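The chain that follows stands alone, in the form predicted on its own, written as structure tokens.
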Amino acid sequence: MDASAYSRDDWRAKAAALKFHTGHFIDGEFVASKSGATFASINPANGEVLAEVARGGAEEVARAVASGRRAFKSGVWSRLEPRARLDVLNRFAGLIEAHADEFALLDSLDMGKPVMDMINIDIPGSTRTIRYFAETVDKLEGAVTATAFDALHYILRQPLGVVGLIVPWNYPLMMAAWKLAPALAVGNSVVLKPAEQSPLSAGLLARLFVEAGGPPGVLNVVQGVGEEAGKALALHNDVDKIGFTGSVEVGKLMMIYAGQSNMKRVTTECGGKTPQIILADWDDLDMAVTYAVNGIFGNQGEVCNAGSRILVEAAIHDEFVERFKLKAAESFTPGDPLDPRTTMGPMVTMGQQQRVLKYIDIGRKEGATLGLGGGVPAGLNQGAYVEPTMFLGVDNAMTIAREEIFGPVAAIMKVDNADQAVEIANDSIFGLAASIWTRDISRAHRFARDIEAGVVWINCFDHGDATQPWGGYKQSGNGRDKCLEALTQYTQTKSVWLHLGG
């Protein structure tokens, strides 16, 4: 039965036949910790326990690097034919699409997602991202230099070792699948360490890799809070790079933690606060409102790179609020994530909806104008949910319009033209995308070369494809996923010099 035909009950009835993989995966197999210790995993959308998880730490971790080593050391996967190697993840994107209803609920669970947004977005994003990396395994080139006669000189491209890679909760499948992919690809050995907000689906990912002919030992898990687990695989001496997407705060830890031990090199991506400026001469204005809406709305507005600046120009401002209303109310719905009819699920757990909350209250006494939203919706209690808000009348000073909120919260701001519009977006300690809708192909070029961002889109939001470099400037990070310059992240060169003789 197609996923797309499920119903409320469906969904439900598949949830509660469920079963989950709470163990960390290291060497093919789940295991607990030696502690015994767990955590639980909350589903956001009603606060009950899902499931308690092995909680690792610097334990779990050493074992599972050691796994990760003596796979690389062994070459079974490192030195595996590289069309070999595309087989495999070729398989193992086909098994998660056998899988997908499982990996819906998994996230749709934990995390509060809705879960065809799982089906529609997340998966096919997933598997599309493996497919990419895949075809490229035999597509990395070395070189050979021009030298003198007697020499030849040639560089290889050769994978790092062990990876430790750690992936947020807003986008649990496929925020690992980015990271894993070009990883996996050239021939490392990772260590995954998941969000313990969204601890579910990682355990399936490793079981299924095996499952599709990858080695055991080449992808493992380790489950566990962030000042453990992944604290431990950031510190540990025999991990060589460290891959990371989260909180500003953290990804500067991640550096600190590489250069107290071993160096390691580290690539984050650390999120943003992403401008959305719309000028008066574009003439599709319900476009502009729906791409808007959906920029910042879209997924409980917990993504990293949410429209949430809207620089309006001020010919336009107030129609623009007022569309903007009407089609956020119609688009976006909140309710039960296993409901297809829900277009908004909950945060990802209480305490984010609190402080989802503490910002709306933050907008309202630093003098923004409540337009839409700004509390709990209706009925809807026992769940995180925020409502999908607007703030009008917003200045770029203001903590609404400079932290990054990682939820449903909209600050409009009117400018006067492209030119302010592009000094207020740059005003910001972030820089991972911004977009412009212009009909003016000049300044439109203008934006894309003076915007501090490392993204951007014009008369459009959010469009991409596993071809396009996701990453930021400034405190954004400084690494890039998807595209080809994440595979050479994931490997280092080597230069060999042949002397020929005389």
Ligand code: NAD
The other form holds:
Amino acid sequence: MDASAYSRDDWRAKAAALKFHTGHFIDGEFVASKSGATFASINPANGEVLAEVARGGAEEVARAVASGRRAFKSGVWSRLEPRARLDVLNRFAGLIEAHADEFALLDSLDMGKPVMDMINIDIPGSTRTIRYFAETVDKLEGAVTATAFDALHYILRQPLGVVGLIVPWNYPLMMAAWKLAPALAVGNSVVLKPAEQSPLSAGLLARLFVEAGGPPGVLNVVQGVGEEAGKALALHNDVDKIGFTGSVEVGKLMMIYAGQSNMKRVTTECGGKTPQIILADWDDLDMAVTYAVNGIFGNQGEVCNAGSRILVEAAIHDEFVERFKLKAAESFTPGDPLDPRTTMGPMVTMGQQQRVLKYIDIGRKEGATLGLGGGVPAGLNQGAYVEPTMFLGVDNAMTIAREEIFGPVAAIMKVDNADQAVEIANDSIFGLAASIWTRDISRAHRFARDIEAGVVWINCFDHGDATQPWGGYKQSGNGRDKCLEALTQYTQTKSVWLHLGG
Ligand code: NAD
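Requested next: the structure of the form predicted together with this ligand (the form predicted on its own having been shown above).
Full complex below, order starting with the chain above.
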């Protein structure tokens, strides 16, 4: 049966029968921590413990890195003919699709996202990215440069070696796929460290890579908490690069750890405070409202590019706000993530729920007007739920306009014109993404030129595919996921100079 036809009872029955991979995955096998330590993976929809997961530290990281290094040196993957790597990666994507129900449940139970978001967004977003990078395996070329008559100079592009990938909990499968696909495509070995809030899908992912023909040791997983397993990986002297997605605070630590250890490369994909600008000349207000609502409330607002600052030109502001309220109520009612009709689940943890509620409190105290939500939805006290929330009369100096809340909280600001909107939009430490709605083509392009953001949407929001460089300006990070540039970030160049003589 197609997953889109499952009822809530079907999903619940499947969840009850689900088997969890709770070990680390090292050298092609699931293993426990040497100490036997574990941590609990908790279902944020009801507070129940799903599984006890191996809690790794320096010991397990060392084993995983050694396994990756052995595999890399043996050439079993790093020197495999590129087209053979392509076949493995394509089979890998196919196996993820074949296990779609399991992945949907694992991430949904673990971090609370609606199970149908996994089916419609995360799983296709993962497999398309893996296939995209599979297709690139033999497209990355070196170069022969124009140089002295008596010399031949060519530039090789080679894999880095062992790459550590540290990922967040908001799209557990998809963030892992975005990173490991380019790292593996060019021949690196990988040690993946999933977030402790969402550990359960990584083991299945690694097992399927081996089932697809990936050699053991090329893709390893170390489970554990950030300050232990993550820190040990980022400090390891035999790791050549850290590809990091997560908060600004921890992204900065990655750079420090690199400096304290072997100066490994670091690319970071961090948070955001994305502005969505709606100008009065835009003639389809309902469309802009729909995108704005989805842009802040999709995935519970736990999105790096969540459109959390909504700047509306004064002439349409009041009408926009009225329609926004209606659309939000119609589209986002929090509920059981395993119900296929649910579009909004709980926050990832009770701690995250409290954090979001605290920001809502700060918003009120600093003088913003609550226009929608602001509390815990009725009847959902057993989980980490927060109502879709909207503030009006927000000033860009307020905390709720400056800090990443990472929850369903929209800050609406009234602006006089496009120039003021861009000035406010740029007044942020973040610069991941931005959008504008206008019929004025010159204004749209001026916006694209002037906005300090790595990703820009004109008359849409959150559109994209695997060709799109994904990454930030300013403190939103220095890396680019997806796109061909990501491939080069997992390689290094080597200059070969041959003296011809004569
Ligand atoms: P986080 O920074 O707390 O954790 C991210 C990862 O780092 C986790 O695996 C965690 O275990 C690990 N970690 C934490 N402390 C560590 C330490 N001291 N040393 C080593 N590793 C450590 O972030 P999070 O709460 O899991 O995720 C939310 C953040 O991720 C948000 O800021 C969001 O914007 C960002 N994010 C960015 C993108 C992007 O593409 N730019 C995508 C998704 C999420």
